[in-house]
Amino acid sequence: MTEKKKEKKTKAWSNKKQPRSLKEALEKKLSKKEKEKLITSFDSVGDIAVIQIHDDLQKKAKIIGEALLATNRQFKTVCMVSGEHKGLFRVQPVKIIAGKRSKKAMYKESGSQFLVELGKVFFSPRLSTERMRISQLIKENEVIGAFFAGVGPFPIVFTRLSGMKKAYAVELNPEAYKGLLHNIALNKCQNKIEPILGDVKKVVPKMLLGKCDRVVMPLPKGGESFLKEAMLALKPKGGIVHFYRFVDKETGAEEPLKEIGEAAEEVGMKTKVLRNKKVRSFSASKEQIVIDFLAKPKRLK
C-alpha cells in the first residue's frame, strides 16, 4: 500500500467518531458469531499492539488491526500472535497486520527503558508486575541470578527499585543478548549487572556456583529442567528461587512442586515453598503461575 493510501485510510478512521472500543469499533465489520470469537485484550509494547486473534478470525486479522489503531491512537503497528513460544530460544511469532512495518519498539517500565524487537526475542510485559514485587523482596547487597534474561527487563528493574549489589544476567539468544547489552548501557546499569552470553547448564557450573543470594526463572516453557541449576547456584546458605510454569488449570501446582521436590532430592538440598500463586492466563485450559521457595543443604538446620 502506498503512503497516500495509508494517509487516506487513517483519515478515514479520523473522519468518524472515534469509536470507545474495539468491539465498538468492529460493530458493522463482524458477523455476530464472529464477534463472540473476537478477543479485545492485548498486550502493549512501546508503540505495538500484540493481539491473538482466534482460527476463525484470521481472514478479518487486518481489519481487527486496523481498528485497533483507530481506537488506540498510541499505538503505530499491531502484530498478531502468529503461533506458540517456540525453539531453542522460546521465542513467539508475531506477524504485523495493520500500521507501520516495523517490530521494533521502545518498552517503559518502572523508570527504565527497553529496545525490544518483536519476533526475535522472548518479551513479555505481563511479568511487569511480578518485576516490581520481586524488586520489593530483594534485600540490600543481594546478588541475583537472572536466567534466561532476554533483554534485560528483570536485572534491570531490580537496579532500579532494590538495593542489590550485582546481577548475573544469563541469555543464550544472540539477538536477544545484544538486545541485553545494548538496554544496560541505556540504562547505565554497567556497574551492577554482569551479562553472559551461554547456556545456564553450562555457565552455573563453570561461572555461577555458590554465588548467588536468590534466582529468577521467568523461562514461558521448560523452566522445570533448569532447577537443579538454580539451586546450584545459591550460596552456601542457601536462597530463595522464583520459578514460573504454565500449568493446566485443573491441576496446579500439583507437576511443579513435585519437579522441585525431585531437583532438590539430585543435589542435596531441601526447601520450603513460600508462596504458590497465579500470575496470569495463558488459555481456556492453561495459566502461569510463579512458585517462590526457599532452598537450602539439608545439613543446615
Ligand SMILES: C[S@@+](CC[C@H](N)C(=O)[O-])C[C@H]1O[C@@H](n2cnc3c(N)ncnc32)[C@H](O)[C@@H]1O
Given for the second form:
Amino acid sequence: MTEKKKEKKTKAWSNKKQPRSLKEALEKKLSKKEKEKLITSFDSVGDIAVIQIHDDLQKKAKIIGEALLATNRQFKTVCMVSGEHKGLFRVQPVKIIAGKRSKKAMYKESGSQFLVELGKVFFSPRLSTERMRISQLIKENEVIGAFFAGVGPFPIVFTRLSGMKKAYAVELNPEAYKGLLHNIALNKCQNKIEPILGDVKKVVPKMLLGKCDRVVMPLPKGGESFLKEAMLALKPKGGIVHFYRFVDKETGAEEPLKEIGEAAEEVGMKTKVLRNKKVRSFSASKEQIVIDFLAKPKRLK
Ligand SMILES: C[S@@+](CC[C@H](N)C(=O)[O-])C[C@H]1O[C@@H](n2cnc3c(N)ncnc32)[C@H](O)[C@@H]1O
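How about the form predicted together with the named molecule, since we already have the form predicted alone?
Entire complex below, previous chain first.
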C-alpha cells in the first residue's frame, strides 16, 4: 500500500469516533456469530501485535488486523499466529495481516532492549515476571548457566537487575544466536555474558562442568532431558536450578518431580525443592510451572 493510501485509511478511522476496543471497532464488520469467535487478547512485542485468529475468521484477518491498529496506536504491524511452536528451535510461524510489512520488533523489558525477528526465533514476553523474580534471587557474583537462551532475555535482564558475575548463554538455533549476539552488544553486556552456539548436551561436558551457581532452563517442552546437564553444570558445592515444564493441570508437578529425582540419582546428587509454582495457564488442560530446586553431591551435608 502506498503512503498516501495508508494515510487515507488512518484518517478514515480518525474521522469516525475512535473505537475504544477491538470488539467495538469490529461492531459493524463482523456478524454476531463471528464476534463470538473473536479472540480479543494479543501479545505485544514492541510495535508488533501478535494475535490468534479463529479458523472460521481467517477471511476476516485483514479487517481484524486493521481494527487492532486503529484501537492501539502504539502498533505499526499486526501479525497473526499461523501455526504451533515447531521443532527443536520452538519457532512459531506468524503472518503479517495489517500495517508495516516487517517482522522485526524492538522489544523493551526491565530497562533492556531486544531486537526480535518474529517467525525466525522463539520469543515470548510472557516470562518477564519470571526474569524479574529470578534476578531478585541471584546473589552478588553468582555465575549463571542460561540454557536455551534464545535472543537473550534471561541473561540480559539478569545483567541489568542482578549483581551476577557472569552468565554462559547457550543457544542452538543459529538465527537466535545471531539475535543473542546483537542484543548483548545493544545492551552493552559483552563483559558479563559469554554466548555459546551449540547443544546444551554437548556444551556442558565440553566447557561448563562445575562452573555455575545457578542454572535456568526455559525449555518447558523437552527440558526434562537436560536435567542431568543442569546439575552437572553446578559448582562442586552444589547450586540452584530453575526448571520450567508444561504439565497437565490434574497431575501438576508429580511427573517433573519424579524426573528431577531420577536425574539427580544418575549424577549422584540429592535435591531439595525450594519452590514449585504455576507460571501461566497454557490451555484448558495444561499449564506451565517452574520448580526451583537445590542440588548438591550426595556426599555433602
Ligand atoms: C522456549 S525457547 C526460550 C528462549 C528464551 N530463553 C526466551 O525466553 O525467549 C527455547 C530455546 O532453546 C533453544 N534450544 C532447544 N534445544 C536446545 C539445545 N539442545 N541446546 C541449546 N538450545 C536449545 C531453542 O532454539 C529456543 O531458542
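Positions refer to the first chain, counted from 1. In this text, rigid core is short for the largest set of C-alphas that superpose within 1.5 Å between two forms. For clarity, every value in this text was computed on a predicted model and none was experimentally measured.
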- prompt: Any CA movement of 2 Å or more for Glu34 between the two forms, core superposed?
  reply: yes
